[in-house]
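One chain comes next, on its own, written out as structure tokens in the form predicted on its own.
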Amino acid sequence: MKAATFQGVHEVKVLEVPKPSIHSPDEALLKVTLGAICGSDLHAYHGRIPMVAGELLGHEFVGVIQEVGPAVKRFKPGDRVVVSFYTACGHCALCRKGWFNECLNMATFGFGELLGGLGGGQAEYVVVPLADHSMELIPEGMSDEQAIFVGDILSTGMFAAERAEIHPGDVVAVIGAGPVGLMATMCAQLFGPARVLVVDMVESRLEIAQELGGTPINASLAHPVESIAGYTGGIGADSSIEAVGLTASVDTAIQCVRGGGTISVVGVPSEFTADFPYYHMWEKSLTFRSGRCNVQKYMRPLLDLIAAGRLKPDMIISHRMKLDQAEEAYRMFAAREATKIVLTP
């Protein structure tokens, strides 16, 4: 089968690799019908996540089930499914508490042996372990493009918005208008804020944020903390959502909220450790939340919201390309020439 493979820093190649097959009773084999390139994939592309040449890429994908193991009860061949970017067992102590993102048996697609050794979704086929707790059925009539982001960035956007503790009439600041920030902008609207301020330096992203109901702030033209203060009578946003992962953007998310406000950080951190403003947090009575998205909690509700027309995640797709074009697609995405790229095998 064809698959996008990591060959070194800034080097992706589509190669013929062995087609996977199921080996455990809890696994499902999928024929991938649509994959996507995620901002997290760029961590591997830029060498921030160490990978071995030849490992398969991609963790956002949908597909049609070809075969299931005997222990898989929720799915059958022919079902169309969207897959979480990581697997969860559903029965460990933390899964039973509803924290699937902390599953003791977790493995992640598309990042090689370091993060679990699963295959990649930018391929023609992929095996999904722990299938009953790692996938959801796509409703009849819903397109692949509508469903694909439920397994990662749309769930992350909802996770970010929910943990930001948004109340009706609030002002919310979203720091970063990449794919996750745009999904957070969309999801924040479900909680009834008066205004969602969206900070970025890429004008094309800010234009999409505005289409999604956000108020754009171009950080290359104005200081974001000062601009947010200007929209809020000088006190700051009620809550902020950080969707980048850079130390500077986390600092902006902290500095732009009012006393008693909440900071929700979902950007993958670019550093393992950095200075933290403990006194500022204490003095302003701030709540700081962060973490990998708890995807399994949100997949079914988000699919229902999409089916009802309340969310339109496919709006952020800027480029539709073939899997054979993955090398060029990665270059474009890394250069910010595309907002979101989907790949058809």
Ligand code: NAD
Second form
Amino acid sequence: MKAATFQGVHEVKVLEVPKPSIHSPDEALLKVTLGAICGSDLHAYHGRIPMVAGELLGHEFVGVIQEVGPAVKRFKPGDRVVVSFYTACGHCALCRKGWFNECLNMATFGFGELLGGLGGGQAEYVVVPLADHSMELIPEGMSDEQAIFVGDILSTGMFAAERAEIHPGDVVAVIGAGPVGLMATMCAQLFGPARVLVVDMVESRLEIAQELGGTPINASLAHPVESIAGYTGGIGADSSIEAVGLTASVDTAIQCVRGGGTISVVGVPSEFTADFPYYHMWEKSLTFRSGRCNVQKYMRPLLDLIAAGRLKPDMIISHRMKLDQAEEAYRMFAAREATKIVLTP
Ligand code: NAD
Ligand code: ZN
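Could you switch over to the form predicted in complex with the ligand, since the one displayed so far is the form predicted on its own?
What follows is the whole complex; the chain from before opens it.
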């Protein structure tokens, strides 16, 4: 089968690789019908997440089930499914507490051995282990493009917004208008804020934020913390969502909220440690939350919101390309020439 492979920093190649097959009773074999490139893939592309040459890429995908192992109870061949970007077992102590994102048996698609050795979704086929706890059925009449982001960036946007504790009438600041920031902007609106201020430097992305009801702030033209203060009578936003992953953007997310506010970080940190403003956090009674998205918790309700027409995540897709064009697609996405790219095998 064909698959996008990591070959080295800034080097992606579509190659012929062995088609995967089921080896354990809890697995499902999927024919991928659509894959996407995520900002997290860029961490591997830029060499921030170390991968071995030849490992398969892609963790945001939908497909049709070809075969299931005997222990899979919720799915059968022919079912169309969206897959979480990581697998969870559903029965460890932390899954039983609802923290699927902290599953003790977790593995992630598309990052090679380092993150659990699963296959990649930018490919023609992929095996999904722990299938019953890692996928959801796509409702009839819903397209692949509408469903695909439920497995990653839309869930992450919802996780970020829920953990920002947005109340009706609040002012929320979203730092970063990449795909994740745009999904967070979309989800934040479900909680009834008066205003969602969205910070980025890429004008085309800020335009989409504006279409989503956000107020754009171009950080290359204005100081974001000062602009946010300007919109809030000098006191700062009620809460902030960080959707970039740099220490500079986490810093903006902390500095832009008012006393008693909440900071919700979903960007994957680019550094293991950095300075943290402990006194400022105490002095302003701030709440700081961060983490990998609890995808399994949000997949079903998000599919229902899309089916009801209340969320339109597919509106951020800027480029539809073939899997064969993955090399060029990665270059374009990394250069921010594309907002979101989907790949058809
Ligand atoms: P992206 O790289 O396409 O978007 C990042 C955006 O941030 C870009 O538009 C960039 O211009 C902007 N930016 C850069 N520096 C900035 C700054 N200082 N202030 C404001 N904006 C700034 O990536 P994405 O797909 O949107 O993903 C964003 C982050 O979320 C990545 O770190 C990704 O790995 C992470 N992520 C986390 C989860 C999770 O489970 N927590 C899930 C998916 C993605
Ligand atoms: Zn991702």
